[in-house]
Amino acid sequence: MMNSFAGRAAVIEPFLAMEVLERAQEMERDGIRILHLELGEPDAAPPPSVLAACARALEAGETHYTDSRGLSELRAAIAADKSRRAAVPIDARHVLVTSGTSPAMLLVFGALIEPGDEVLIPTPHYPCYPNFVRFCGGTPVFVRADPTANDAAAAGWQIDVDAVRRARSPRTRALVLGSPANPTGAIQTAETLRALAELGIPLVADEIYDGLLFDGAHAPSALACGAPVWVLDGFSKRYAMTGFRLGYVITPDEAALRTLQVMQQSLFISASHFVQRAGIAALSGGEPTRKAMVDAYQRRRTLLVDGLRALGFRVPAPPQGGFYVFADARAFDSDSRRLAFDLLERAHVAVTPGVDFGAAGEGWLRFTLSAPDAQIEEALARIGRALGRGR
């Protein structure tokens, strides 16, 4: 029997918030209790529109292959919302249908990188960015972020744009961001993204939390900048739709989309069929869905923050968008895998470590918002008992 694998699978680093649920799982499995904060799991229900064109395209039998792109009924629906979203017009001839946007994350990097290529990566960071770079034969290259506002009209978490043009080299392939972002919610002001763009280097990003934003607030769309920009979104957020497995790709002309449609006919073949049909159902009536889901986040961002600094834990940026609240957790340890592990086994709380989005993360913890308010307040409750800081 086979003793070693090949290369690539050895650089894929443990998602550790899977591994904090696997273990929550065993323990559930005997018998104990586990409140969970770990996960970018939406505890809302899909819209009830998807649900319903969802089950008649399976009575339709609508379970076969579909074009490699996507239905093009819903290329053009992905195109019309994206376009008012962004206030940028989108050719439908530009986009990609997908079974997730980690496929679409694995099409993009496979297209750009060579072997021994560099992809910048601003930092705290989406722990699966990097294992795609590397996936692909790339090297990750992290940029750190502030977690305290540069200026007085942005708020904590900007991309410095100088620490990523010392960054650049000759061998640098892309520049990867998330805006908001995950763990820490942050959102990039249009003037980041436009300097990012001047700098000459294809960016790739990942815009699948917006439309969960506090406040008011606006995410400028990368597609604004004028650069060479791969865009990658979906459904599973937004529309509470994980287990759906739908997302997309806009590439940045009709050639960029022909290479990932060549790729996606040998890896992936198509979306399912049934499922691209209740995508369109969510992009034509989600919205009320959408609403509830930022009215509770925003709600319980504050029951979360405040609590959380009740305790002890620092928060210097509260998050913008998204569903998590990413907190600095070195008061009470500095190893964030072991502190997690300790208030799951203790508190029966599971949380994600601040190191699983890099080494700019350690030491900090992220919660998420997507668990109703007694779960929320009971968490911490737990865990203030749990770090002697209970009532």
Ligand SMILES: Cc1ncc(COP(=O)(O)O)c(C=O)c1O
Given for the second form:
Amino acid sequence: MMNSFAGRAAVIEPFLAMEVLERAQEMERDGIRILHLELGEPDAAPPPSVLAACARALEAGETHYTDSRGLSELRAAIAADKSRRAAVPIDARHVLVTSGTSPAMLLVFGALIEPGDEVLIPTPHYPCYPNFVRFCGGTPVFVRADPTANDAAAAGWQIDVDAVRRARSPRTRALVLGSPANPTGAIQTAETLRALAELGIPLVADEIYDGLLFDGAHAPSALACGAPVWVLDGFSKRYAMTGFRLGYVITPDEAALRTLQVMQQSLFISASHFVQRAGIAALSGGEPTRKAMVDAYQRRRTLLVDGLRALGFRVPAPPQGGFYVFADARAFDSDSRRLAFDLLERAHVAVTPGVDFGAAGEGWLRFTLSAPDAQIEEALARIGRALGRGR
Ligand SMILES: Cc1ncc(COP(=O)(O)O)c(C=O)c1O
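Structure of the form predicted in complex with this ligand (previous: the form predicted alone):
Let's see the whole complex now, leading with the same chain.
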């Protein structure tokens, strides 16, 4: 266990997507045109009503601290929106507004983890989960999808509940659940959620990609599965509001919410006042923006999945939600970092190495759907030429 602040900070691992981006930007400074398929943010603009509400709030002087739990109107609007999506009643008192899902994660893991506690993380996983766990003094324990189902990916990346049971120990404090997931775009079924709930392990459920779903899919919320739960969600992805920094935690456990509130009072005070007004506007008028993004991602999913398969990548389970395609690139190179940097140098296409998402992602690459169609087509052509599969 590391006790010093510097020691804790040192357990945070580099984010390879950022390293790829930083090298790409260096190349752009040398005049090279890079096609960016590595980024984790929507290419769409935020809803116009959000920008207007934010400007109005600034002009009206809404530039102060708010209640540390968030504006009551926003908490009510979040509870109503999430009740509808999760199909369970949610009380506004169970919502705490934060400056993004990331600070929400810090509050939740900070409240949950005692030094030495273990947190189960199904993998491949969003790279920051283990960093938060380690930073809070815990130990991440990775759980792979079912190794006996030869192709976990083809089985839709469902969490292997038996593997979770085996990985559990007296020190297990929580299980992290990302659904729809980054990088796989997989949705955990209601059966998987119920089976996990039966284990009685508290769930930290990251539902930030909910609402960005394909083919009319529904992503069951962990709030409906009956387990002790902390749901993390936010405005970054669903309303293209990454830079606004707005998210929230929902937990029916009122004592737990009070703990988070007390932490927020000291660590962050409150989310930004005018940004919270923008959040209210997103929930009331952001639907056309969300819908347009889903349509674009769905169209590009077909373009990218078909194009990658034609080049010899394996995409056993196209994403059901989110905005990434996770593709098996082992036909070209089993070292995803080497392949990603090679594609950057030779094809001038930036993609994220699968190993960024844990050892289970080694040999895979993550491509984003949040780039214009023409750019995706050009990237496929460039990758094909670089890999000798010229189109
Ligand atoms: C799975 C997942 N959770 C959380 C975040 C961060 O969200 P926020 O912008 O709300 O901090 C991301 C960003 O890429 C993500 O992919």
